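A lone chain, given as structure tokens: the form predicted alone.
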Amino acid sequence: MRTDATRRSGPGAPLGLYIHIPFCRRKCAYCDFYSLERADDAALMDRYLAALLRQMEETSVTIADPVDSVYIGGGTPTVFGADRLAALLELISRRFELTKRAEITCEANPESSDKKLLKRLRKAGVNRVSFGVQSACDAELKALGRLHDFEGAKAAVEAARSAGIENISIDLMYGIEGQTQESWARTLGAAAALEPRHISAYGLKVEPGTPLARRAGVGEVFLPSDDAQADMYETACRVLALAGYRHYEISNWAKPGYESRHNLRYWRLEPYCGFGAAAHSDCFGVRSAAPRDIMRYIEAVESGGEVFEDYDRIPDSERAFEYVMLGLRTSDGISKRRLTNVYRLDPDSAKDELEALAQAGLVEDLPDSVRLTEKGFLLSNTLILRIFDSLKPIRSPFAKEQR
């Protein structure tokens, strides 16, 4: 079986895993992200465990280096249940060369965890968990088709920190049908009040080919306006500062040494491997995906045959341009050492645009570094192709002239 990795003589930077399980009780209206309303199928989930265990078990002998983050998500993965989540565990401790403290995290639904589910996984090595809780109020929690109510969300919580795991995150949402300003503000206070170690909060956009993208195209929907949301987004800065949360990132916050390693690995465009249907993994050099079909991965880890549908070795210029979006996203941005000496563009050459965008109070251009201010996150798309545009490859003094 061909997997994305290749095999290194020793051990280099830390290595990430994710692992997909597209499993939900229900699919939610506005999710996009690959899973199956199929959470009573032991048997295909049975299957299912055995082609990642199989595709995990061949990528390891191909990998000598440390994994520092463990990413499990979804779908659902609690619902693939605790025993199944336990052997993925037990065979990355034996065959992968975990770090000391690495992350190890599991997304969850408060619906489908309860603290004996909790205690196996920490038991296995989880020492992390993500709360999909989204709102706090219940009738926003109705409109999106989540299943679970605020106290059971609550809940979950407490039942995580019961069970030994102290590292909680929890995901929110603004732009819900119905919400308000008020509301929005009530469910950050409730959020921080449960005292979790991190929090995202995510703009519900309307994703096309979802039952959310019908449903608004017909105007059987109406969700607050854009100008609504960017209120939204600035009431979640000011709450969760003065609730003692660092804005790490575009659409994350964490008290101080608790931002997500695993993400951030995305972000910096550090290696991972992704082990499942519609899995990423982007390993020394050659970015590949999984098929989003369940049944079309696993008959292709049954037979041995080709997991990924596509390997790219991404070029410089894309690279760089990634590095430049995916720096910007976040608090510390763009390292101009970086830029320099690996991506080989000239930060001096942006010079008039950085000093334009600085003055309108979206940018900081510090002497070692480029980042955008949280008014500047709100315009981030707009921004990142400016600054990427506006920088110029550095041209080597031994190049000829061009003719």
Given for the second form:
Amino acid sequence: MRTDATRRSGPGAPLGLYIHIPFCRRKCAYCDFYSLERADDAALMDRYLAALLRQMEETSVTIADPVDSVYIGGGTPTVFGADRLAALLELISRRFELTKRAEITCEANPESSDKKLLKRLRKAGVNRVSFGVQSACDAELKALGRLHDFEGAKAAVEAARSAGIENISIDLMYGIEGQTQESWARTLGAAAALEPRHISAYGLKVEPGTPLARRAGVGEVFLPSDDAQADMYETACRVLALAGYRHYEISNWAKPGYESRHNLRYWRLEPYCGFGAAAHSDCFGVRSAAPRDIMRYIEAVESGGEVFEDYDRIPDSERAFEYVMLGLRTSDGISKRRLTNVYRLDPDSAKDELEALAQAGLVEDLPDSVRLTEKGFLLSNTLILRIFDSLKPIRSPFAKEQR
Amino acid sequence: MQDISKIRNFSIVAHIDHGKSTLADRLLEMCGAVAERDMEDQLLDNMELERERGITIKARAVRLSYTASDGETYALNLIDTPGHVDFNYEVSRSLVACEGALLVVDASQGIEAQTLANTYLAIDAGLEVLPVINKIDLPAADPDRVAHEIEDVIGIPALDAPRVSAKTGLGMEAVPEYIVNNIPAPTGDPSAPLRCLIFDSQYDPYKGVIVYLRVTDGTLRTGDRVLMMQSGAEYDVVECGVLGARNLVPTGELGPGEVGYLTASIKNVRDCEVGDTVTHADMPAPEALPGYRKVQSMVFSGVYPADGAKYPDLRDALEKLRLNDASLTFEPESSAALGFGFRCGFLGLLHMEVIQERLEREFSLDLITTAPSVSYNIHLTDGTEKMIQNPLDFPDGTTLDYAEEPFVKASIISPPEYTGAIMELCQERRGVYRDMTYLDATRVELHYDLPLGEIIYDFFDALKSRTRGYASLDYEISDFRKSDLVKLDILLNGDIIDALSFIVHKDKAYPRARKICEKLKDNIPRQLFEIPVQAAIGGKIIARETVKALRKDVLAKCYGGDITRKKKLLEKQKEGKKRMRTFGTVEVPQEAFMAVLKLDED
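Next up, the form predicted together with the partner chain, please; the one we just looked at was the form predicted alone.
Then the entire complex follows, led off by the chain already shown.
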């Protein structure tokens, strides 16, 4: 039977684990992830840790698949403390079947990552660290409400290296208040000079409900225009390519072989299991989400009840849209074979549309796949809709005979 | 049967905002037509749109019962009428069913352009015109001055006119008595062959068409077989009666002079058009009553469903609206850009807006309308001539000899300090100055001949804004005059969008073209490709703007927790696209069409 990768179970189809740590010393003005400014609340952290361990333990019983990626995200996982993080990783290695080359990432902020902590993480199994660096300009870091300066970020990267973690990723941000084309180019250069294996560059988006959205709503913030952001994006493409990074997803660049295995899962519709408040899962064909409230999450686990609140069994037709939406985010694009065999969509039906888009330099229509160019990445919303709309279902061979 | 000598049929005419509907409300209340607890403002204006805009669109009739000081009870049939110039036709129609009219004049504003226009309509219809001076409670009220003004300008006695505040009820008790004593009772022979004038009709889903009529001769009874003299249709009367404030009151019969209604399970509104005469099928009157002059549509616009599949719904909706709005005309047309729709004729721009809003609200239709146009008289080089309402029918330079456009005689009344501003405005709109007279020291009346095409867009708004709302306007169509007209085409991405073409005076073509291109540029969202927006006359480009290509439309982050949300965002974006029209490769939102219609002065 043809099925979705997310539906596959049983040994042979590796799984990813995501653990959400919803604590920060201070929330950044733009951030809409679920996190609490309770970095000093050891009692709450202990209770949360216990709930996480219990949820993972209980889940592990139902999972036979090997795990080849673990991602500890937040929030700021590093404020959770090395001991608690180590406890999580210890349980994972004991209760799940980690593959030999599993990618184990921990997100970190420069100000809460000293060498001692990083060493502990390395020892506990972390082999990849993702630092929120955002900018090389201290004024921009301040505008974002970050607690570190660029010197601190440099020191954190050095500390990780000397702790034995070579696979370092850094996050950058463009579209910050006060940012200019020049300052962005400086940030890119300074980031590349740190020689991380992986760089993510995100356009700042004003998310509803954030302090930034409130300030922007009353005209207190003036962000670079869409056109200025497009220029910044193009600069990133140019600078990072020259520095030897491969642009493998809309906002992600990596030295060859260092693409984030865990994040690729999301874009390839591969299964993952989430733990903690506000964590999402997508396995066995069901997408689910835990409560976006730490106490509701803890109480659900402690009472032995159901942790996930939103269950969403995704029908195949919607999976097809998700496949196009997510696949076109990557430089691999979407596979014509998978469109045909899994989603019963006829790549030939989109031929005219693809040709027009290719002529405009937005799309590459290859023999086996369809993918967006870098220019196309920047317009991916429109392109995803247009390409998906032009894909027609394959006509059943039986329908032909009946006629 | 109602004693004919105890009937008074009257209507109320006024300039907009002079308090006509409030006065009607008060009369209804005084005559106990509605219980106090049921009283609400603008009671006769039961259309949602009328209440919202505070205007009367449809004429409406109601029967009041009033016991006068002579001890007798009178039936007062009040026919409420619209005040706006667009709806003069409704006014003149209603007036034929009356013997008198109350002329309501605001005690602080005095006579205004529509006061005069509507008064002359009433006088022309042979009605007794009785002035009532309203709003005497306002601090600026000067009833003496206004009474003299009415005598001087209109030439009817006004010094004894009731002075009232319809809002507070002050002085209102004099009004019904004034009606009874001054408006003549109708005349008519109850045993003569039946003749009733249809002055309105309305479609009711249960009763079929409800015919509003005024009996002139004879007696109409339930069960009678009636003949519509014009259409030739015959029906059996199911119900007849008089008009309550909120409902129909069956009486079984209507005698001469009475105003009432009949129903006869009439499905087809065209069988009983306004202006037709109802008579008995077995004893028809030898001659029909004089009907109404066929109303002239003055403003035309293409009306298209946003969703092409709704074309039949739009046709049904237009037919239903025409049931109680005889002035609406429409015929099918098609556009390369918009598909199938109708070219609709309206009395004016307000009428057009009202019809569009009613179509959208009462029939839940999403519409795209083309720029309003007037009728042009086209003379071809081969000596023939034709009237066109659609800019697409405008001939090209080789076959066009010359074109004529309709002109109106406009009357503008305003305080003298705005004379300069008004003259400037009329000049800009290619107006031809006629004359100017002082009505009194504080008001001056200007006469201009203006091209109708220049005033259908935003003339009234511009006039109001340049005179701080003091000026009033009235106009009537006068004649067609030779003009230097051209057809302006709009091109998107090199293709002519026929729905955006319009006819314009040559001197106005350049500024208009520039403005339209700018508006379109601002209202067409950026798309994958650059879109040139051009305006052209006969293939020659005279203005150009560019909608730059979209550069950034991306969700930067999309990880596990984001997928469902991002999927919804994209679905929403897709819904938004559905509301756009696609021309070639260009997607144009409905707002862009609307924006072109609303070319303001600024």
